[in-house]
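The chain that follows stands alone, in the form predicted on its own, written as structure tokens.
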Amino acid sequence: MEYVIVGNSAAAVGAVEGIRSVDQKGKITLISKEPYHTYSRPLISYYLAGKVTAEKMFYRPLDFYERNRVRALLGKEAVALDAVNKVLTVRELRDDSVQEIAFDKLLLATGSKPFLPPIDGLGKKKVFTFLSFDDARAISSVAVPGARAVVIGGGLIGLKAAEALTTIGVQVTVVELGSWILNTILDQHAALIVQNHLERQGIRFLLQTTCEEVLGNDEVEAVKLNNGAILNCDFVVIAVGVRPNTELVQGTLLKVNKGVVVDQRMQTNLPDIYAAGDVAEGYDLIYGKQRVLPVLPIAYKQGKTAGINMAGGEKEFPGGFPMNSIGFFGLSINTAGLIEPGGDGWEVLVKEEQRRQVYKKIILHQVRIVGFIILNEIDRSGILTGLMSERVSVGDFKESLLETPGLVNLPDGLRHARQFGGAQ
């Protein structure tokens, strides 16, 4: 049996174990644009701001492609697909040559790129995307103590880059067309907590705004706003959002929406083609019904269940939702599914603590946990995940959802369950 993947992140790493807990004999061919062996993209802030280094970002040991015997085509970039005749081309990216790769199976982990918006002049020099460890390098050779930035984007990706930035010294302005920061996962009350955090580090936000052009010969000396004016920089990171990374698979007979099409097994409209992670549209538990779910340990799960159908196995995907847990300069931010009722049948419960920026939301629906937004105080938060997950009715003990969760504040059958590795 001849396997390839194409990716080299989470979901091709859950492929690869998928695939391996099935069959040990197949061949394996993983297929990566990036040279690097494959580490977790949420370090790259971390990178950034000097507190790991390259080594400390692998997602797996330096032995994982010959542990599981995994022909490793890192460098080279999966260009064309022939998905009726089962068969890749890849270009070698160092001189261009071709190569036509053919498979039994195929996974589709091609994981996302960054969004661009309209702006003029986003190809001068010095204007960067945050989503890999090339552009991490990349920032950290201009990023130096004094120096101005402009990240263009008020979201996870955007702020983390803006945290980085400002622990290594350089002036942050961060502009934003929202009405508030981090507006995917936080209301308007939690993220105007986490901006004040972050205003007392140093970071500047500009919201309401956006940029309309970055200005400088051929490299970047400003931008100009959509009010007017102009703000001097050194360097720009655009960090708007990503989209999935369909590009290999336009053209073919693959059903996409925004995301490629699959089933709970993983598989796509075509036999034998399999998608999984950020490329993918997984199954929402929350919105009962197939979306795109940027999240790495989702990403993993759909892997290794792809990978096992790969192989013969039966694996299903059960669903899940979007979770973050975040943190910007000591301040911890928890999240998960929904940040605002919907109407009949919803109710809201809500705690804070100004002094110690404790803020906690837990949206039910139907008296069942459909998304929470915490600072801070997010201690078993995971419990919270886990009565969502198996859609638990809590109006029994809801009022206890507030404090610091724990197996104690459940009800009797539901904790002996959980203390004896059933479900209620």
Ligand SMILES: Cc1cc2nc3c(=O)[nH]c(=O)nc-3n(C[C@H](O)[C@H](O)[C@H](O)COP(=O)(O)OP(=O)(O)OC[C@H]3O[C@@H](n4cnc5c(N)ncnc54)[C@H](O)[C@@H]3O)c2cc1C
The other form holds:
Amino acid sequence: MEYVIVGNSAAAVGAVEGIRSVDQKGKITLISKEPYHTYSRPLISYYLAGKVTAEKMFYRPLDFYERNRVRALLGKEAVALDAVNKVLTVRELRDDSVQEIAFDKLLLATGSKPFLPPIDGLGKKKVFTFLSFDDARAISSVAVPGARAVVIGGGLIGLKAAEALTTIGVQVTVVELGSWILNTILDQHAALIVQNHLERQGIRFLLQTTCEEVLGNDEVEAVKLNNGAILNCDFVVIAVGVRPNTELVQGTLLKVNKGVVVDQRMQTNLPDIYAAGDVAEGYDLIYGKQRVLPVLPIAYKQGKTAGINMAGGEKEFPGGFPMNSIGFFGLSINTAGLIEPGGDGWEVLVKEEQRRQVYKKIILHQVRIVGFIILNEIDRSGILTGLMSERVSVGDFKESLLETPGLVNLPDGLRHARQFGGAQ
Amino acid sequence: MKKVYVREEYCIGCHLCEVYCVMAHSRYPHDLLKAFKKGDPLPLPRLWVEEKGPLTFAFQCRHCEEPHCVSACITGALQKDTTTGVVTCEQERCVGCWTCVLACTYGAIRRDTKNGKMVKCDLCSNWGEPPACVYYCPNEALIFVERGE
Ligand SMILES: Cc1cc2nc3c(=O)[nH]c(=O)nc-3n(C[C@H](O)[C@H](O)[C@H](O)COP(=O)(O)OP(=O)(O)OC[C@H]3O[C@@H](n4cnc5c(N)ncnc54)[C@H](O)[C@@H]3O)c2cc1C
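Next up, can you give the form predicted in complex with this ligand of this protein, since the form predicted on its own came first?
Whole complex next, starting from this chain.
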């Protein structure tokens, strides 16, 4: 059996571990255009901040490929897929040489690519994206103390870049089109608390603002905003979002929506081709439909599910929902699922303690948790995640949900199941 | 695999399991007095004693078959040992992002905010068998057994 995996991040690693849990013999070839041992993408901001060294970025030990008998072709890009004859064309990035690789089972784990908004002048030097180790290294080389940076996009990735840059002494201005920052994971109230906290660390925010043009000759010198203002700066980081990296499968027989369409076994519409991670549309338990769920825990789980199925095992991805645990200068944020209630049948539980920057909002729909936002008081938040993924009716113990979660608050049956749990 | 289970009807809420858990993970893992007198900084207990009215019980990591914390770990620091089944965290690689706290549906992971690292039950793998919490439980409320899930 010839397994081929395109990608070398969370989903790909999950797939290797999934395949090897079923099939010790089959040949695994892994192809990645990044020339590095598998590394943790979220750690690029820690690297930029100087908190983690290059060696500590590795997502698995250095003998990972060897131990799992994986032929790792790093620094090579899959450029064409012949889904009918099951052949992949791979280009060596160093010398442009091309080879063809046949497969019995293929996994697409090509992840995300940065979305580039239509701004004039993005081709100038010192305009960066922030998605890869190479991006972090390139930014590192210009991010000297006292430099001025404009970060375009006040989402998770933009703010992680802003935090790291501030830590190393760069003056950062964040430009965000929306009315508040982190607007895919926080409501306006929580966002304001986080924004105030970031402002106290020296980050400047321009909300409801966009950048129209990057100015400068060869190199960035300033950005022009939609209100006409000109902001001088030494470099720019574009972080307005990511898109599934579906390039390789465009024009093939594979069904692609926003991401590659898969079933609960992570199989595409073609029987021997699978997709997992940021490139795929997995089942969202809360929305009740297939969606791109671009977070690492889901990428790993989907990859593992795909791997098991590719190797002849039986496994379904039970579904998930976006969840994020992030921190900025010591302020911890946990979020999951929906952030705003709808109409009938919805209920919102809220608690706030301004002095400690504590905010807790739990959203219920038909007495089931469908989302939450927690600032700072995040201990044991996973108990809520569990109630949410198991679709538990919380009517009987609703009042306790705003306390620090504990099994002690759960009804006997649920509590005992957890005390004796572990097999899932 | 053998795991620690609680029999809540026997738990008297004495918290000795926490005390001995701290000892077992301190610099003096077999000497309670030294651990608390000289072991500074003391580690955090890896289990929780939960209490509400007459109900009390100790609770720790379930060492799941398919641990959510391991899938969720953004650095790869959390791993399930393929031979022993114990879920452990390579402390040097933990960056304190707390994704595991959000992912563990048992709420079995503690934040060591001083060091910016997560801590969790390691079944006293480096201490002995049964784990210290079980060994020192005065009422045998904690047991270390195979339940064959
Ligand atoms: C700065 C930052 C911080 C983040 N923080 C968090 C966080 O705290 N928590 C969280 O859950 N998520 C976080 N994320 C998101 C998380 O990193 C992704 O969800 C996760 O990496 C997705 O994994 P993946 O395997 O699907 O794809 P990716 O990590 O995107 O990897 C794709 C892989 O495919 C390779 N590839 C792509 N195309 C080709 C091709 N044609 N040929 C060969 N190789 C190819 C790439 O080289 C790469 O190895 C963060 C992301 C960023 C950028």
